[in-house]
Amino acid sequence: MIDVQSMSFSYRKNRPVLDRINLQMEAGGVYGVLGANGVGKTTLLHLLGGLLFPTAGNISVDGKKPMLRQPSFLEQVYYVPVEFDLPRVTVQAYQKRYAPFYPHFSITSWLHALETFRLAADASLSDLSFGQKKKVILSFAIASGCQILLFDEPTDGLDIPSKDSFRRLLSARIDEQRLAIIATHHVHDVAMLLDHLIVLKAQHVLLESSLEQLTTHLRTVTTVQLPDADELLYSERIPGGHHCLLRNTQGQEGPLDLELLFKALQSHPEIIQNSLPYEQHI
């Protein structure tokens, strides 16, 4: 569904943000987008919306070119950001004033959402919290009926019990015809979610995987010793013991702590070469 072919851009001359990357993303699934500050998470997620235009490369969103932003890809194309202004107006009069846009938009999934995020619809948008308008927010996304999600830190802002209700939300509306992609730093939040990952560091992409790929080749555990250092890859201390990510010897199925691969990633990323396919990484 989205071909990214050897796709660089920058906002100064030769200083890429991202530096001729490749990335191919089905439909079906969710993927994480994970990096430090400034490595070009949100820059990517404008680039897939058609917000900005790639310097070199090329970028393939079903079919169609985002940087034309045709009605046709622009009406399956749904971003959620980090920041943002809401009208003067009521919930029920925002959804009422931009569902047209969207031809597949779901009364039925939005006022859902609404009920799960205990939103009023005569609520006013500008008495609400910044909190209360992500949920708003969230609530049209989800609701939009877009085969392409694209959320920026959807996490901000929202409560224990809101995150909760984030997660079985979006879960009910991802099949086999729709791709989510969440850009974030708060990966615990989303980690159930997941079932691909993206690390991007140094203007590169330094992992591509599915879940299902990782957790055959990685697991984590948390012990009082640290393990045998042929099995041992990266360790933390934690109070008590060691948080450590281990090689998948014996392919044991188990968790893998996504927060704890990516510290990983950042501090030894010869990981990546010694431990996985070469087809998982760039």
Second form
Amino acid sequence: MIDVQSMSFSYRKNRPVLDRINLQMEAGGVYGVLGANGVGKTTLLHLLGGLLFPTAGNISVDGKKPMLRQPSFLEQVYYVPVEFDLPRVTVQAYQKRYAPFYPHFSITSWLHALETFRLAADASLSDLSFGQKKKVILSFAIASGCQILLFDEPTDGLDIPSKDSFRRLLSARIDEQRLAIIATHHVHDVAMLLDHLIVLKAQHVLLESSLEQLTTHLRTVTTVQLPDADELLYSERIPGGHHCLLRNTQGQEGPLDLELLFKALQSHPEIIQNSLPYEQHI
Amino acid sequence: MNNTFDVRRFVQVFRLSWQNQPILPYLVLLGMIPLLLFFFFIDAHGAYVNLQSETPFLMFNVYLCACGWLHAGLAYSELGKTGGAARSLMLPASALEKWLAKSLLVGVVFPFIIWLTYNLLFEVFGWMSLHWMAFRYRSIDWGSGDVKISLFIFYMSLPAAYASGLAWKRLGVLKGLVFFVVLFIVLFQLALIGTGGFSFGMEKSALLEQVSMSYYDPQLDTHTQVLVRLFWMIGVFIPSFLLLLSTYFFTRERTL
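Show the same protein again, this time as the form predicted in complex with its partner chain rather than the form predicted alone.
And the full complex, kicking off with our chain again.
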């Protein structure tokens, strides 16, 4: 569905933010994009949405070039930015203004999302808090019926119940035809949603893998004593013990702490690479 | 699906542009003109002076130019902020539809509504002033040469305001105004080279004298008339049209 080939982008000459990256994303998945500040997560979303143009290479989204911003492309892609500037109208008026542009917009989903987020349709957007405005945009994105949903820090500003509501709404919406890409620092907020992980570092894709593959080869445990050095890939001290990233040598099933994996990738990328049997761009 | 132009989509974009750029504040401001006219009337000495007064025309001109500039310059104000720009650029419509909708709004709908409202207000004000004070300002003769000149100035400068709002993310209208006033002064002074003076005095070059004073002169000989029209074409119409056209390409190529 999304094919990125040797794509580079720079805001200033000779200072690339992303350098010859390759990515393939298929429908039916929720992709998490992780990376340190300024590494290019938002830039990647902007490039996929046609809001920025690559300086080299190609991006193809469902066979279309995002940079052309053709209506047939735009009505299939919805982007939820970190910053948004909404008109001074009611929630309902906002929907009435923008929904006609999305042929697959679902009023039922919209009303359901508003209800789930406990938002009143007659509330004025200018009177809403940042978090409430975010819920309006998230509701619209989910109801838009777009095949590709791009989220930049979607849980920023949301309270704890709303984060849960967002997860439920999105997971109910993602089917075999749709794809969501979430760029975030708050990986715990969306970890349950993700089935693919993309980690960016120093202009490159450090890791691109399905969660299924990762959990086959890696696992995380919390122990009082440090485990065997053979198994241990990375650890950090926590009160009363250690939080460890281990090789999953015996095929144990268990949750993988993505935040710990991210930290391990930042400090010892080559060790993680060696523990994965498939090729990574490290 | 037609990715260049679709009538249904264009109507939607036009409606959205209309909804997102409210005209009401401008109409409220327009409503101040009759009040100002009333105060000018109180200050005036005798009805005859007022009956011949150009004040309504002057006020309408100033209003149309100032508010028309402001309205045109703010047409792309949403592009100044990342969130607004993302919403606008990713709105499912073609660049042509978005540009055309805004251009129509700025260049046709806005002036027409202002003109219509002004006439209505003027009629109401005229009726009231006649009824209560046995006085009425002279109506503007919309077919006069003066009106044509003012509309000409308005439309020739409108692309500059439109482009300013696109070129500068913040305070585009103001920056554009300063830029084009400076540009005008520089060009005007350049045109005066050879006349011995770099000022806005009465001494003009033969060329400026011809083109500014003789544009509507029916007694001009054909040869001079062609030269004058050619000058305006190259000096004003084409740059203005190109500036307007550039805004389309600018929006099409615009990124965050």
